[in-house]
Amino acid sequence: MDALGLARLQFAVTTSFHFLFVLLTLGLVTLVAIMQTRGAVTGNPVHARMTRFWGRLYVVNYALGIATGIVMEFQFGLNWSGLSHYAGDVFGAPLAVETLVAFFLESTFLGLWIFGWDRLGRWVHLALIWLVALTAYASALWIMVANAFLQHPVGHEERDGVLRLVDFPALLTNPLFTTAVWHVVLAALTVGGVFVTGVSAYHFIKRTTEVDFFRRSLRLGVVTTAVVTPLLVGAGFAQFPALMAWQPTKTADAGVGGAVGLGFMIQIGMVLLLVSWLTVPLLLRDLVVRMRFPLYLMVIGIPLPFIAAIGGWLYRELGRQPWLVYGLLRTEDAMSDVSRDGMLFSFIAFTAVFAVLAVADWVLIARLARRGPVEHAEPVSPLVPAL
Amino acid sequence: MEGLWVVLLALLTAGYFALAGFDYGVGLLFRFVGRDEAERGRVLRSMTPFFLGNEVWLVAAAGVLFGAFPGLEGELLSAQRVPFVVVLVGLVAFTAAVQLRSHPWWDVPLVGGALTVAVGWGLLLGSVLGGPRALWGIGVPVLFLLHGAVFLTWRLRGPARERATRIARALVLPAVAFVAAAVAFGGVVREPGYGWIGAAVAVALLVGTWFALRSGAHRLAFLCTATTCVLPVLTVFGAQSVVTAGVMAHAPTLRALSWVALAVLPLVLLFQWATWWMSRAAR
């Protein structure tokens, strides 16, 4: 593989790892915020315990989200300096807004939420988790603005061989942004719903004594998935008119990899939609727990929305080729002047570190998830002594 | 408008080195300052409330670099590709390990990551300056170690504090030696004045650190070492006049971004200050 192929592969690997963690971050923080709100309003301690248990899993997942996010940020300059040279004025703007509004504030709020556990007043602490959620969604929004510009460049004019920003609001009304952002946000909520459902189902399989705790969690997960998936599927198909208008050859350009990704995503979306609605009536009188076999399906289902999301993302990005900025800048022309060995070095270094840390992180999440809501547990990590 | 963004980039970069600098110092020192697992946990937990807030200054600086200085971003990162890759790999390992340390096994990526990041920033600054890289690869970690030791002296109690204080005192002289050597062996730069002023201020701050430590003014010592960690970056980038109008985005982009930056920065400062204020009450 040549330097270009390695640079593209490195981008795909970094983004995929980042995406896996970000999806769960977005989905889980929403559900945690809902749990904490119910706890604050009703005063029922089970909600506070749920917030603590699911909040731990959320924070441990966030660790690799931030780590991979830092690399994402720098990768544009390291490997794709042609992009910042040619389109930095336009593409860089939403990216800068994302880091300032979202990442910067989100981490600050999250640090305060973790540290403020048992220290801050109930309503202040509740406001913090909603601020974390809000800034997390703002992050998704601005990243999609930046991505939509690559798919369908708007709001710019070319002068002296580089792009200049002439219409900032046009970036926000880009048809390939407005249709896609809903799809991504709903996908993240689906990931959160399916994850909470699956982990709760595991505890029922193990005949947990925390019946009330996991019944409430399971219901929240199933209902979230059932409410979100029809909208998710709808928002997915609603993108095709805009795609056909602005990228008519997308499916052909995406090649076999993109087509397979698209196919997997659509099938998984349909299955989740169908199964979650079939499960809703079974929530009555805990039928789903008493029947037992649906519980196993729920655990097996945990990876499905992740696979679907990666598939859909592959279709979107591969279908943009051979362009980096659609119709304006070819991918091969945007690469930094880096030797094949240099690219191989960074590709191996990042991939190896991500792979090891991601597996370690997932093992830790699985262990915490299996342990359940233990009181007076040992500190999970130095960062979350309170949780 | 351009001036505002140069100040903002400098501020974010300064914030990163002043705050994350002690993260790396603590990461390198906590196994020595803490003698057993319980004590090591306490040492790390003195740093972790600020951890997410500290590291994210780098992300914000990188975002501003991309949005407002697209020319510099491509040029700087491609030219210094190897040190940047090294720093990033170390950063990923360190960031993940601090947050996930559920077993002493994690100390391998934690200490290794901190060392890689500290040495990596040193190499990078040495390359930009054109000075001897090995000197900078050792000198910058010394500054971070000193900063971390002073932070621990300020935040810890009991025997762990004694150990941190001894380490901090022992590191002041090597730090002064590094600053002197950096000036003596510095390459030819575009604006030598920056180097002289930066070095003079750094030495003054290090002397201040020494006396502040002796008189138990720990917060003052911390402010001195925090500023000392910032100086090399601003000095090197100023001396080489890395930031020029030619590498910046054009006025419409800067105007659009200015509203965002002016709205966000006070919020970040307020909430990060709240974290420090709360930890004072909790200690």
Contents of the next structure:
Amino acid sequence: MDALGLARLQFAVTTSFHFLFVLLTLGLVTLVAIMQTRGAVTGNPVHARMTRFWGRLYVVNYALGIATGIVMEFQFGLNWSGLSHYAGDVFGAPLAVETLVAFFLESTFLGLWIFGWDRLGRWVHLALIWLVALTAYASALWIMVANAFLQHPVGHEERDGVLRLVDFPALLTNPLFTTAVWHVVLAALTVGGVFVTGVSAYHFIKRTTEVDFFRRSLRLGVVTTAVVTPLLVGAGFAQFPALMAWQPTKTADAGVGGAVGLGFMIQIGMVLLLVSWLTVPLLLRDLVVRMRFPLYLMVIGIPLPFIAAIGGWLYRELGRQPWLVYGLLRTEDAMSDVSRDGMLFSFIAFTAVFAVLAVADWVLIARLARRGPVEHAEPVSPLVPAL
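Other form of same protein, the form predicted on its own, not the form predicted in complex with the partner chain:
Chain only, nothing else included.
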């Protein structure tokens, strides 16, 4: 590959890695908030234990996801300075709002939630986790606003060879934002549902003694997946009219990689829809926890929504090529003046860092997930002596 090919591959790898963390973070925080709400309303201690257990997995993923996001941000300045120069006034606006309003607030609320166990009132503590969830989705919303501008640039005018933001509300009504943001939100909820389902099924395979704990977790995961997946599939197909209107050659421009990604996304969505709907009746009499074959399918199914999400992302991004800002700035013109050797070194270094973070995330989450809930109250922070 030349320097341009390496720069594109590097950004594809790093954003794909980061997107996987984001999906699980959004999905898990929603389910944790539901668990804590049920615990606050009913007073049932099992819901408090569920909140601590699943919350600990969420915090691990969130912490390592932040690291991947910081590393990814470096690339805008290192490899794609042409984008910042030409469209930074427009493209940077939603990113600035995401950082200053959504991300900082989310981190603050999460810190209060982590260290507020047994120190804050239950309703205040419950409000904090919902604020964490809302600001997390707000963060995703602003990222999608920025991405939609790259797909279909609106709200700008060109002055002195650069783009200037003249209509901020136009960014929020961009048709390639309003149709895509729901798809991302529903994909995250599907990931969360499938993850909770798979981990719960694993413990039933291992003959757990925490039957009530994981029965409740399994039901929440399966019901979430069964409710959200049809909406997810519908939201995916609902994007095509807008895509064909503003990017009529997208499917052809996406090439083989984009077509394969789109195929994976659709097929996996249909599989998850079918399996989740067939599983719901089995929950009514707890038949699913007595039948080992469905439990194995649930564990095997954990990576499927992640694969589908990356497939959809590849279709969306590859179909924009050769444009970085569709119709205005070509990808090759946005690249920084970096040599091929420098880009190769950067690609290897960034990929190594992301691989380490991904492995660390998987190892920590797998260890905590296999360990299961604890008998006594522990802090929700993953930094406990057992690790």
